[in-house]
Structures are given as structure tokens and as C-alpha cells.
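Only one chain is included here, represented as C-alpha cells and corresponding to the form predicted on its own.
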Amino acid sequence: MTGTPDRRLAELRELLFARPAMARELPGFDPEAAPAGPVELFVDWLTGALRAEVPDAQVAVLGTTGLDGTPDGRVVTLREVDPEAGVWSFHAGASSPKGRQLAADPRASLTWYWPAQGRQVRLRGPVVTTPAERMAEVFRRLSRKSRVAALVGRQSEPLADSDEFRAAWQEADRRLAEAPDLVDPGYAEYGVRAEQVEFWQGAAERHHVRLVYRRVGDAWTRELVWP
């Protein structure tokens, strides 16, 4: 970067105000035509984003509560949606920071944003885990690189240098090559059993649409809320 820090900050401020969000043609959304439950609508929106080749459309921001009570967040990959249970699932190491946080406070949120459509989905609820006896099957369905990464582990621990990481990766890769059915015992599948799901459709004229589903027993209610 060139220029003084003050000049760069001034340029950034100008750019932020000169490029308003949603200033482009976006799809419409008729909440009156929305389905009775949120899963079908979510599947439609995510499928549309994937077909539009939105990069990493399946990636969401996972929100958890840190062990010190501070909110925390990071991106995770959606692995499955269970329409009957209303559960959105992702994978993580049980010993990772997010795994430890979810063990201490099994509540979480997931948020997706698809810029090409100006659409956001956010949900929250208690977290459930996949039974350990099923995890071996789940783990073996992952790509080879994902399995190697899981076997490397040690997420968020101090790293001396990149050579240490490369050596650990090569060792995990060797172990998997020698034992293709090898499973990381600490790998876990978590699912957010949504109690609330909000769909947000942006609009260039700022007439955004927000539709909220709330779980009531085994059914859902829905209502429009002010944008």
C-alpha cells in the first residue's frame, strides 16, 4: 500500500460512501408465495446461488459463544440439511475452539450471504451432534484433502513456522495412504436445530424484504418484519 495511514483511511471512507450496498439489479421476492416451512425456501435460494456460480455459496458464518462469554465467529461449510428435523449440519473437530465452545454452550447461529442475489439467510437454535457410531461413515465421505486436514488437527494452536505444518500434512497424508479407512476419532458433525430462520432480500431502492420463520413445536409460523 502507498500513501500515509491518514490518506489511506480517508480514501477508504470515500470508497465506503461512494459504493452503496445493493446498488445493482437484484431478484425480487414475494413473501406471500413462500412455502410454509423454511427448509424448502432455503434449498431454493442456495440452489439458485450455486447455479449462479456464487463462489462458496454453501459457506456460512458460524456464531458461537466463547468460553469467556464473548461472541465468536468463523466460516464453516454446510454439509447437509434435514428437512424433517429442520437441522442444518456442518463438521468440526471436537477439540477445536468451536468444538469446545459448543460443548460448553450448545447453541449457535449460521449466516449466509449471496452478493449476486443480495440475499441473506440467518438461523439460530440449539446444537445437536451426530452419534459417534455414524461418524466413521460421514468421515469417509469427505474429500481426501479434507480427511488429511482433519488428521493434521491442532487447529488454532501455536505454529512455529510453515515447515512444521507441511511436515504434519505429509505425515497425515502418509498415514491415510497406508490406511485408507483411517478415521479421525475427534471429528464431529454438528447440527443447528433452527428455532428461527430469517430470509432477507435486498433491493436497490432500499425496500428490503425480511421474512421470519419461528418454530412452534413441530410446525412453523412466519411473519414479515420491518427491514
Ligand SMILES: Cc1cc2nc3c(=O)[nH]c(=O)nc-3n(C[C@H](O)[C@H](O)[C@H](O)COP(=O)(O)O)c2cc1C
Second form
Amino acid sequence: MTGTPDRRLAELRELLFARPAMARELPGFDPEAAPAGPVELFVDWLTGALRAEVPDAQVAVLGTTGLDGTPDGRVVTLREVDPEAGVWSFHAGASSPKGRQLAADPRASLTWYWPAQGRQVRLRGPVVTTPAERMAEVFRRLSRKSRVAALVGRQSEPLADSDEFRAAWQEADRRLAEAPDLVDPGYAEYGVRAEQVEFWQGAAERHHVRLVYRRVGDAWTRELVWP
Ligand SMILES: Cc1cc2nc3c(=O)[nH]c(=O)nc-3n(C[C@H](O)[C@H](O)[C@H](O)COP(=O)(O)O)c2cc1C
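To complete the pair, please output the form predicted together with the ligand; the form predicted on its own was given just before.
So here's everything in the complex, that chain up top.
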């Protein structure tokens, strides 16, 4: 770090104001041509972002309600999208703070932002948990590192130092080597059954386009909203 804290803060303030958002070439978005349901459009936008090599394009900010009612958020990795059910799934430890929050209040939001495309997708709805009997199959499909990480567990608990973590990793690694079919009983798959999905396409001069899908029974309505 260079400069005094005051100097660095002054520099940051200058940088924040000097950067106009969306001042770059962005793809168009014609809401008139949007599909009847949001999953198809989501798949199209995410595939576009992945093909354009947006780093970590599949990760989203997961919003939950804290046990004391305070909103909470963190990044998770999208694992699956179910077009029929309109469900977006991610994995997490059931005893992590987010797992406990979802057990107490099974509602969540997921938000993606793909800077290169100036695109945001946000959705929210009730959360469904994959039944325990299906989790063995889900768990065994994971990479070995992901399985070891899950077996280490204790996510977000205080950690004394990196040695403590390294020892726990080695222990989990050894357990998995001895029993390759081991399944972590605390590993969970959550799906957000979207009730509302918004697609936001940024444009120069702030002429952004926003299209909101809302679930009505088995169908979806579509509506433009002001930017
Ligand atoms: C790129 C990225 C991807 C992540 N993916 C996941 C994930 O799929 N599941 C998960 O539990 N945590 C994931 N994390 C870690 C979470 O953001 C968070 O730090 C952790 O889950 C603890 O959250 P909690 O204390 O709210 O439970 C990811 C973090 C990053 C930066």
C-alpha cells in the first residue's frame, strides 16, 4: 500500500466519480423478442457470458434473511437450472450460517452481474432443499476437492490459524481416501423456485432496459419497468 490512509481515500473518491458506468460497447436486448419464460433467456445470457470468458460468470450473490432479521449476502456457485420447475440450484453446508438461515426462513434471492455485457439478472422466491436420499448421488458427482472441502466443514466458524485448517483438510482427505464413497451428511443442495426474475441490460446514457418475469400459476407474465 502506498500513501497515507487519507491520501488513499481521496484517491478512491476521485476514482469512484471518474468512472462512468456502462461507457463501453454493450450487446443489445430486444424485450419484444424475449422468450415466454425466464429460464431460456437466463441460459442465453449466462452462456453468452461464459463464452465471452467473463470470470466466474456462473457465480451469484445469494441473499438470505439473517436469524435476527438482518439481510445477509454472499457469493455462491450456480450448479443447475431446471427449466420446467423454474428452479436455480446451488450447494452449501447445512450448518453454515446461510444453511441455518435458510432452515429458519426458506426464501432467497440470487443476483448475477456480468460486467463485460453490462447485464444483471436478479431472482427471488421460496427455497426447496433436495431430499437427503438424493444427496449421495449429488455428492459423488462433485470434484474430489469439493468433497474434501465439504468434509472439512465448520464453515464460517472462528479459525485459530492456517495450521488448524491444514490439519483438518489432511484428515478429511485421508477419510475420503479410505472410503471413496463417503458422503458428507451436512452437504445440502438448495433450489430457489423463482417467483420473479428480472433481466437488466445496461446501455449508454442510462437508457437501460429492464424486463421482469412473474410466475402466475404454471405460466409467466412479462413486464417492462422503468430503469
Ligand atoms: C467465487 C465464489 C464462489 C463460491 N461458491 C460457494 C458455493 O457454491 N457454496 C458455498 O457454500 N460457498 C461458496 N462460496 C463462499 C461463500 O461466498 C461464503 O464465504 C461461505 O459460503 C460462507 O457463507 P455463510 O457464512 O453466509 O454461510 C463462494 C465464494 C466465492 C468467492
